[in-house]
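One chain comes next, on its own, written out as C-alpha cells in the form predicted alone.
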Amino acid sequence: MESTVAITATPTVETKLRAEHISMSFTRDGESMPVLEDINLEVGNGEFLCLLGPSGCGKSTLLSIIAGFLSPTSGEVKIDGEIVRGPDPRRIFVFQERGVFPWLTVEGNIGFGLFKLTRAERDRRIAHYIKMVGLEGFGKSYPSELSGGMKQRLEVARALAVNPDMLFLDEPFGALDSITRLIMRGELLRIWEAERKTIIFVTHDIDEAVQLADRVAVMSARPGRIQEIVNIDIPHPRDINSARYLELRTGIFNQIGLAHHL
C-alpha cells in the first residue's frame, strides 16, 4: 500500500518555498521523456532539506527548477509568495563541479560578489568567512594550492559571503574522499547552525541525508516523484549508532527498495 506523502513545511515554521504540481519533460530524438511528475513540496524558513534519490531520478533537475535555471513543463515554484521566473542573486547555487575561480586567491574568490560594499566592510566580511570555514592563513593562496576539501569550503564561504537568502547545493561533496566528505558535512552543519540559511541539498547518499537534514524528501526513479518525506527527529550532533538513527536509515533504505543492501 502506498504511503501518504506529507508535503508541508516543518510544523510551526514559516513556509519559505512552495513547489506546486511540478512536472518536467525533455525532448530527445523527437520523443518526450518525462523526468519529473507532479512534485509538491514545501520548505520552511531556515530549514535544511535534503532531496534524496537514485541517480537519474531528476533531483538535480528539480533543484535547477527551484533555483530558476529551468522552467518546468507544468506547475510553479513560489519563494516568499512570489513565482520563481529565473535565478535571483539572493539565492546561491553551489554546483556539483568546482565553482571557484582559479585565477583569484581565497580572498579574491570570497570577495568576488561584494563590490557594492565599502573596502572596510568587504575586508571584514572576507575575514569573517575565512575564519568561519577554517581557512585562516590561506587568504593569499590560489585554488591550485588547496586540497579538495579546502576548495569546497572556499566555495561555501564564497556563497555565504554575499549573504544569500537561500543556498542550493547539488551533491557538493560527491567528488571528495570519504574522510573529507565526513569533515565537510560537519563543517556545513556548523555553518548552517551559525547562519540558519534555508538549505536545499541534493544527494544520493542516505547516510549523508540522515546526518544533515531536518527532513528528507525521498524521490522515486524517473520520472521522479516524492515518495515520502521523512522527518529526522534527532538533535545534532547525531549519533550514527543510535537506535533512532538506524531506524530512520533503514526506513529510507526500505522506501527506495535497497533494504537488501544493508
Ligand SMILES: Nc1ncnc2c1ncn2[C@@H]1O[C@H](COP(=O)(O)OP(=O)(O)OP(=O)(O)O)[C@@H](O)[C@H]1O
Contents of the next structure:
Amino acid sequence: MESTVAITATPTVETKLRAEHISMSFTRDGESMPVLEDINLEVGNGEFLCLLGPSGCGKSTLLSIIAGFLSPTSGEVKIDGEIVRGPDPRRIFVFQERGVFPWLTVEGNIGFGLFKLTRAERDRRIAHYIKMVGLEGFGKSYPSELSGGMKQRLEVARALAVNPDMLFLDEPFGALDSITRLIMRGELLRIWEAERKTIIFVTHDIDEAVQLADRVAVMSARPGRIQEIVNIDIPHPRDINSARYLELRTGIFNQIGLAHHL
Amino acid sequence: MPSPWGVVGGLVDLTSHGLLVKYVVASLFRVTWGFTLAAILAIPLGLTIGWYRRAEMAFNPLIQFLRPISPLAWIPIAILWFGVGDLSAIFLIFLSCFFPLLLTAINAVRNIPAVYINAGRNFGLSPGALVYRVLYPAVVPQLIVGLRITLGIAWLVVVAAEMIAVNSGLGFLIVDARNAGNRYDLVVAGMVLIGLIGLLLDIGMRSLEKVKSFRWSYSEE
Ligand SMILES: Nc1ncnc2c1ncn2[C@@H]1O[C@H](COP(=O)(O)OP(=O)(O)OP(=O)(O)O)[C@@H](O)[C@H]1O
Ligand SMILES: [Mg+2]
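Let's compare: the form predicted alone is above, so bring in the form predicted together with the named molecule.
Now the full complex is given, and it begins with the chain already shown.
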C-alpha cells in the first residue's frame, strides 16, 4: 500500500545505532572471563544516551566495540544499517584528556583529522572550533601548557572539527574537579544542542547521567547487562532541584541497589 | 706526568704539524659513518620489530645474546674481515651503536600509549600516515635520548678502536705518542681533546631535545 501523503504519520526518530546480542569475554590466565552478556541497545538519531554502571562492568569495552576498536565475541553493531567493522571518522571516540596529541599545538590537534580539506577551509574550521570550546588565544600552545579541563575541551573540539555524526565519550570529565565538571557538562549540552550529534556518553556518576541524557542505560555489575533504560523526560535546561529530577535520580539509585544514607 | 703548560705545548706542537685537525677529523669521520649507518639500519628495524609483537618474540633471544658482547671483543674479527684501516674502525663503531639503538627503537614503539594509535585510526589515517603522523612523533623524544647516549658510546669506542685497528685519529695519537719516546704531553693532550669533543657532541645532541615539537614528553607530567 503506497501512500503519497504522510500527514497522519507521527514523526518517529529514526534509529542511528542498533547493537544486537553483543557478548564479550576476555581470556585471562587461560580462563575465559565474560565481561558483556547479551547487550541489546538502540540509539536514535541525534539522541544523547548515557551508559551508566559500576566500575569494571564493561562500559568502556562496550563503547570500544561500538566504535569498532574491538570485535565482540558474538553479536553485531549496526550504524545506519551497516555493520561496524572498524573505526570510522564519521564517529569519533573521545578518550579522557590523555587522548590529545602532546606533540601538536592546539591548532595542530584540532586540524589533525582535516587533512582532506584545503588549507583555507582547515584554518576556518580550526578557528571556529577553538572559539566554540573557548580556547581563543591558546592556538599555538601545546597540551602540556593547558589545564585538564582545557585539554578535555581540546579533545572535544578535535572530534567535532571533522563533523562526525556520532560522538562516543568515555568518562570524559572523570579526571576533572567537580566545579570544572559541572561547567563542562553545560558546555557539552550547548554544543550538542547546536550540532545535534548522536552522543553515547559513558559515566559512573548518576547525577551526571540524569543531568545530560535523553535516556540512561543502566548496566549491572560484571558481566555487564543492560538492566533498565530510564527515560529522562525533563526538558533542558534542567532544574536539578525539581521533584521530577530527584524522582528519576532516586529511581536509578534504587535500581543500582544503593542506599540513600551513608 | 706533564705539567698543564706541557700539555698546552703539546697541543701547540700538534697544531703546528697539522696533526691536530687531521686526527680530529679522522676520528669524527669514523664516528659519523659508524653511527649514521647504525641509526639508518637499527631505527627502522627496531620500530618494525617493536610494532609486531611476534617479531619481537622471535628476535629477542638473538638480540640479547649479541648485545652483551663488547664491541672491543670484535676487534680481531674486524681486522680479519676489513684489515687494518677505516673500515674496521667504522665496523666496530657500527656494532657498538647498533644494539643500543635497536633496543631504544623497540621500546619506544612499545611504549606508545594505545590511545594515540586508536585516535589516529579513528580519524581515518592510512597506514603510511599513521606511521608518519602518530608513530614517528610519538617515538621521537625517546629516540633522541637514545641517539645522544649512543653517540657517547660511539665516541668511547672510536678511541679504543684507533689504538689497535688504524694509524690515525686521537686514539692512535695516544698510543703512538707513548711508543714514540714517551711523549706524555701528547698523551694528555689527546685525552683533553677526546673529552672536549665528547662534551661538544653531547651539547649538540642536547640542543635537539630543546626543539619544541620534540620536547613534549619532557614537559608532560
Ligand atoms: N583488553 C583486556 N583484556 C583483558 N581484560 C580486560 C581487557 N579490557 C577490559 N578487561 C576487563 O573487562 C572488565 C571491564 O572493563 P571495562 O574497562 O570495560 O570496565 P568499565 O565499566 O569501563 O570500568 P570503569 O568504570 O572503571 O572504567 C574489567 O574487569 C577489565 O579488567
Ligand atoms: Mg571505563
